[in-house]
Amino acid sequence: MRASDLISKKRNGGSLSREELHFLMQGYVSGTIPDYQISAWLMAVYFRGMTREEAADLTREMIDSGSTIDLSGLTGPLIDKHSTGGVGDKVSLILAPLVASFGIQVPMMSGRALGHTGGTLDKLESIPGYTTALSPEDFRRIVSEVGFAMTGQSETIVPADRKLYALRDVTATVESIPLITTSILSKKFAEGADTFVFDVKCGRGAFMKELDQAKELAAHLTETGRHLGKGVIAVITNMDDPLGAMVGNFLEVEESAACLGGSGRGGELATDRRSEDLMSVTLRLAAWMLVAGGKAKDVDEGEAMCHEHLGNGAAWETFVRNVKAQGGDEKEFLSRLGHYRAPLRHAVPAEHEGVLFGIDAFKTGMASVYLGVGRNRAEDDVLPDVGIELLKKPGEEVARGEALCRIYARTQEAVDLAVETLDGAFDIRTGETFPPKTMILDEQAEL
């Protein structure tokens, strides 16, 4: 086989066999097929798509490109959640310890910043000393001892996806439904969970802009997951506006700590109205995990149970135990809450009075990338202390000149780029009634 022939076959609308996909993935991982040829194939897939069978075969080949984590023998149930990516999406940081506090084991393999969206691993690694580079043995041990563990793709676990993930980010091929499906499922299957809850984001800040697109992705995930023998739940959630109050790495850790009940344990934090949309999504996803794990009879009971564990400190204590188990410096972490910010601060004022109808999540995400929350190039580092704090949320009245958000940056150039990118991001209207926004758009469950 020749890579160029397979690229042209896909470019012309053909479907690649499992043998052909094996050739591409093994060649890419081993280095015999270069980035530029895989980039061409990714673009061909972006425009031509994949059949369901082709996507399933690619998922298997990506899993088989390396080793998998053996979690057999753990008490379980083993349930994980994965998001398709959003702005201000720190749901995993709250959900994993919350669900684990009920005795459900959550093995979570997450990703880094991709496109305009942040990465769970980048956020966690903003905690001093915290490592997501866990060996399979340490991953298994921490899941067993704490209830959840957060890891990334190592050199040996799903190496094909690890390389493709970074390449998609810089070749404008992120939004392909087959590529998103295979990327998500290869990681999920490699980590050893039995059931998966997928948070499929929909809206201007998501990779799926329209509800029909999101439903298509949800169907791809549930059908492929069922085909491979796993229980699957897909919840489509609203991503028109950034989730919560913070967009940044440590900023989002800080908001997560507040939502987990960490107020007064090292910082002057308190959850407020700005986190209501975030918690609406988090509680529904966590409730589905409790249903899947046999802890709740339905999502209403599951949400009520979650409120209890947020209030009594069980979820927060589980989070802190994980921080210590994954190498984090608990004392330094707690001392940073409420204080760890980049040195330059800039407030963005409202141009006129009115009601804030929306905040463009895509523009907010891109502004955060320019600050250093994400990556412009695959080799870029992310910065832990930069980001955007939203001071106003949709539905609130604002006065002319009132601060809508605050930018935290390390350079004036970054501030200027962020301000330019945020131009037009805040939709302020007068004389119109604000329509309440629904966060849960659709749900599909196959258990």
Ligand code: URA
Given for the second form:
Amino acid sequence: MRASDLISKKRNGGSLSREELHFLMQGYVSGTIPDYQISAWLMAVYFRGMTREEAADLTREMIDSGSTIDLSGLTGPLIDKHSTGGVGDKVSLILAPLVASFGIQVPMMSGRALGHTGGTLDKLESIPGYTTALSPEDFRRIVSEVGFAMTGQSETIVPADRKLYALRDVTATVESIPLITTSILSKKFAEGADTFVFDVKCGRGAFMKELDQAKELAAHLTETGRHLGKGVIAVITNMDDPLGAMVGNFLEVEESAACLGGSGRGGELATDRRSEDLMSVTLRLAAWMLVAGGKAKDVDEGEAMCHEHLGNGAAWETFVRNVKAQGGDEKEFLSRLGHYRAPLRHAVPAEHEGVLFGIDAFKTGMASVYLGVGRNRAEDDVLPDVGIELLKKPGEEVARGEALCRIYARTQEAVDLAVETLDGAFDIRTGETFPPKTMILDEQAEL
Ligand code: URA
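Can I get the form predicted in complex with uracil as well, since the one above is the form predicted on its own?
Following is the full complex, with the preceding chain placed first.
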């Protein structure tokens, strides 16, 4: 077999067989097939798509590129949630400890910043000492002892996704339904959960901009997941505006801490109206996990239960236990809340008065990448202390000159680039009635 023949087969609209996909994945992971050939294949997949069978075969080959985590023997229920990627999307940081505080075990294999979207692992690693490079044994132990653990793809677990994910990020091949499906499912199957809840993001800050595309991605995920023998729930959620008040790495950890009831320790950021959209998505997904785990009879009861554990400190305590278990320095972490900000601060003022109708999540995400929240090149490091704090959220009135957001940056060049990127991101209107935002757009459960 030759990689170039497989690339042209895909480019011409053909489907690769399991053996051909095996050849590509093994060659890529072992280094005999170079990045430039895999980049060309990815672009061919981007334009030509994949059949369901081909996507299922690629998922299996990606899983088989490494080892899987054996969680058998854990008492469970073992349920995980995965997002297709958003801006200000810190749902996992709040949801995992919240759900774990009810005795559900959450083995979470997450991703890094991708394109204009943030990465859960990058956010967590902004906590001093926190490691996401867990051995399978430590992952299993922490799930068992704390209730949830957060890890990433590694040299041994789904190495194919680890390499493909970074390559897609810099070759403009992220927004592909089969590539997203296979990337997510390979991680989910390798980590050992029984049931998955997918947060399929839809809107200008998501990879799927339109509802019909998001529904197609949800269908791909649920059908392929079911095909491989797992319970799957897909919730399509609104990603037009950034979620919550913060877009950044530690900034998002801080907002999560406040939402988990660790406020008071969150300095100037208490849980406030700016996090309402974030919390409505988080509570819905968490409630589905409680339903799937047999803890709640329906999502309404699940949401009410979640409110209780946010209020009585159970969710926050579970989060802090995880920080310690994954090597985080609790004291230093708590002391950074409310203070850990890059040195340059710049407020973006409203050009005119009116009601804020929307904040373009894509532009906000790109501006945050330029600040260093995400990566411009695969080898770039992300910065823990930069980002954007939204001071106004959709539905609020603003006066001319009032600050809409505050940028935290390390260099003036980054500030200038972020300001330029945010041009036109804030949609302020006068004389029109603000339509309430719907956060939950669709739900499909196959348990
Ligand atoms: N999340 C993933 O894990 N992979 C993708 O391709 C997109 C979102």
